[in-house]
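First comes one chain, alone, set out as structure tokens in the form predicted on its own.
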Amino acid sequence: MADSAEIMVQKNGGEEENMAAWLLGVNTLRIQPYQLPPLGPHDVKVGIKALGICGSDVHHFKTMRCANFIVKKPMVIGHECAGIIEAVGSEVKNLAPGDRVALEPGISCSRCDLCKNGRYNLCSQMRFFGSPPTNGSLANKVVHPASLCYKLPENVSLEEGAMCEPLSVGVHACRRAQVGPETSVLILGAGPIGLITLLAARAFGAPRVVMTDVDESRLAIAKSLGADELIQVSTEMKDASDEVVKVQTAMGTGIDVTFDCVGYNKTMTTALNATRSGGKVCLIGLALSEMTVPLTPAAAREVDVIGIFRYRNTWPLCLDFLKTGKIDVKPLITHRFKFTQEGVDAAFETSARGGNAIKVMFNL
């Protein structure tokens, strides 16, 4: 099976067999045949080209759960993609053969009331690529809603859109705690996520970003993309309060926002101490299902405590951040490998070492 996707058994008159990576167990994943849905009249059938690898992909990868998803049978990964449409349905009028685009990978129900409602990432019948048990994107081709496939500008690449979809949560996340030119915005963990949600504070225009972490490296990676100034904070409890006054200082003025990109108690913590009174924090990071952290103290202080869960209508936005250039996600992919066995266990073991590893993308 190792050189499978390499190979491309002919079938059918010469049409290649579809291969994925499926998710078997515990560290294991292997390239094998996936046999994809009938196209149906509203879908298109694309060719996948770029998919990024995300940590609840690492999730699953080690401990096949993330938070409450459990893998329970085997299951096609990963979600962050784009790639070119091959055919489409005999109702879809926008998109046509050789389009390239990205892939919103989240099917709502459309019925429930959420959904009518618009806060349709929150549907309790959800279908999201590479969450259990819907399988998701690391193959060489897909099914999919054309009304979930976003034409690529000339100048966005097909990598460019594969991140789409992880600047679609800082995206989200900016808009739920409505940063905008007179916001100061403090982010805690400069992980993939923290970074991206740096580059979206920007875009929506605050004027000053301070980042903690407890890498050196990773600070230095946020530096060179915008922040202001950079904390280098511990993981022992003791050190919370010495870090507050540290990022209210380096901040200069009353952070407005905190974004938590972590989710632990230290971070939490930290947040609602630091944020001033009539701010918001907003809690992206989910490591930890219970926290214990000093909320009445920052209910007091009226303090906003909000929370997302992956993300609604942000891909034309994230389009033209990205064709405009108010984004450049570029320097996030860091680590690039080949749809072969051995492309993705190298890809997911770089991932979850993480280090210098930020964005590791796979092109196929």
Given for the second form:
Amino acid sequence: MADSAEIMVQKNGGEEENMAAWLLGVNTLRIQPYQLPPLGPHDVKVGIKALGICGSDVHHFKTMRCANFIVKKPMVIGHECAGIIEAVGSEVKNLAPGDRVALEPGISCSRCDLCKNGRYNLCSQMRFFGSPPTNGSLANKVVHPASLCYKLPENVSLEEGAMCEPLSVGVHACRRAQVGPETSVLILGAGPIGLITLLAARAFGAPRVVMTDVDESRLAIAKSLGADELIQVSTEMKDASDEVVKVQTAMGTGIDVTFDCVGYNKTMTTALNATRSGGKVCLIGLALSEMTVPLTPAAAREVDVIGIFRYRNTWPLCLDFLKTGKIDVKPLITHRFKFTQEGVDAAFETSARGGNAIKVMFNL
Amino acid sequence: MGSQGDVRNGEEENMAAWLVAVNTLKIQPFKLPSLGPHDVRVRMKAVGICGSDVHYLKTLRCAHFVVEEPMVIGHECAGIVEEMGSEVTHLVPGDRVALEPGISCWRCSYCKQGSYNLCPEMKFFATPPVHGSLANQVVHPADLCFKLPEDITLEEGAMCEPLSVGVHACRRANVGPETNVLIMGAGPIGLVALLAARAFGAPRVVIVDVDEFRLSVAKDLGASETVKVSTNEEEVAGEVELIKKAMGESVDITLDCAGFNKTMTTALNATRPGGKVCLVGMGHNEMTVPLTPAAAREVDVVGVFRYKNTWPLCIEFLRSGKIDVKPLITHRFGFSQKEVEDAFETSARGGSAIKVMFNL
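What I would like now is the form predicted together with its partner chain, since the data block earlier showed the form predicted on its own; can you produce it?
Full assembly next; the chain just shown is listed first.
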């Protein structure tokens, strides 16, 4: 196993060579050396221990792009991660070697209006793990700002730490849509994002959650994670009006908030038509560019459409939810792989397959 | 010859403009309901024509509302109180009032939470099957009649209704002293949105339209910049650039007062990340728009349906002079069969006709 990353190349007096999974071309990931930048005063060096694969990672892998992000040169993949601090910069006070931390991937500029107004997720200078041209974190080690590394509570594992990233999408969506103890929630799509949105909605106190999907097995998982009612739907637009009636009947009361975790014309049409007047539709799934949807009748009922881009200020809350047990993400981790060439290839293939693979996790 | 109503047996016969068929309005008797304890009887003095009134005239429907039997048209109105119900304390005969058209149920959860504009039992002037107010007199709940200050005319009172749409949109979109506003469309609604945005403190307002005359009216009413645009969807990208240049800084909020694919596409693309697009104009049911890229920049889309709790603010804006609606009233007609027909024809024409007003 000459190319196994488990065998570190000993160089320069015992320093391990840092290895990472590089995206070199379509469907081509190779474990190769990854030279780390020097440790700045506010940085930490983290030994990555757990890393999950995201749909966007798979998309980059298969097409060398994702929306407007284009992979123009080899890039380290991966961004959903947690690890153990190995070294801290001179100004770092709140972390020490040995600390287990979850990493928030994106480094924003802190100088623009959006950053200064707290909406740093929209920063135009954002450098985000695994979004070209910024290298990701499927590596033995990374260097990262200490302020974006959050110490894990004792009872929260490194894998759960890595799950904070996808969970953050659901948490941010629940905040933007103002989910609370009085909001009935409809979630379209029971994939990884739909499922963490379910967990987040429950944690925010949503009294009733109805979920839809085309796949029965994913609906079964949703049921086991606490969804109140499940509705199997089709991909046919002609079924939309019947399905609207079904979800409204399943909810019983008006639907206050709908999360479209798929992002197709059909799901947005269902969302806009099923949500009660004055309610909100939150578009999380980013599938199409242009959509054809009944926007006007929805707007004329003051059904607002809320957009989601990643998250902001979510790690502390995610960790608290995990610590108290308000959220249990462990059932979402369905497949585990080691950080070897074979492991990387198999992991991405599994994640791309979908189906019974929800979260595929690397253990490093 | 004004239709003041024939005097029979000493009682005036109340006349109204009835929509009896497509393109057919007839002035006919309109029997008023009896005056309830919380009602007032108002002599109508000023009634404006709305695009929805024209739509009903031409098609006997508007969205999912269908005119199935003859209905009195009109809803933008103001008049003089003549009689009050036994429980009415805040109005007296002679008071000049502006009328808020819609009577909600006050029992449902929407009403109780203050979103009465969304009440499923709403009874709204000239939304079938409820009769409108282009009549000599109407009976209406007193709490929906708002007293006009001395120096505000009855015509300005009638303008509170369309102005309320602009005010409600500015509230929903959070227009304020730090929000640069883009307005798509300089028709009657775009123009009241402009006036409202200024009154809410928007530092810069850029307005676009295909019609140069309407843009010049907008400039006179205080638009910072105007941009002439086309109806050609291919030109969106170029127009977004022109708009951004005209604004100078980022577009924080866009009010789409036209409601077409092209205007919404422009709105979604021109608005800054984290900004808001308010869809006011109701063009097509289904729209084809770049919703996802906008959502991925957290550009939210908020809708508006009529208004709620806007009359006091509108009246205050008029009283203080923060808003002057008088330039929007471009054509005036009396209340006779011929004039009713001419007025609607003028309003339907659009162009240089912005607000057509009846004086009764």
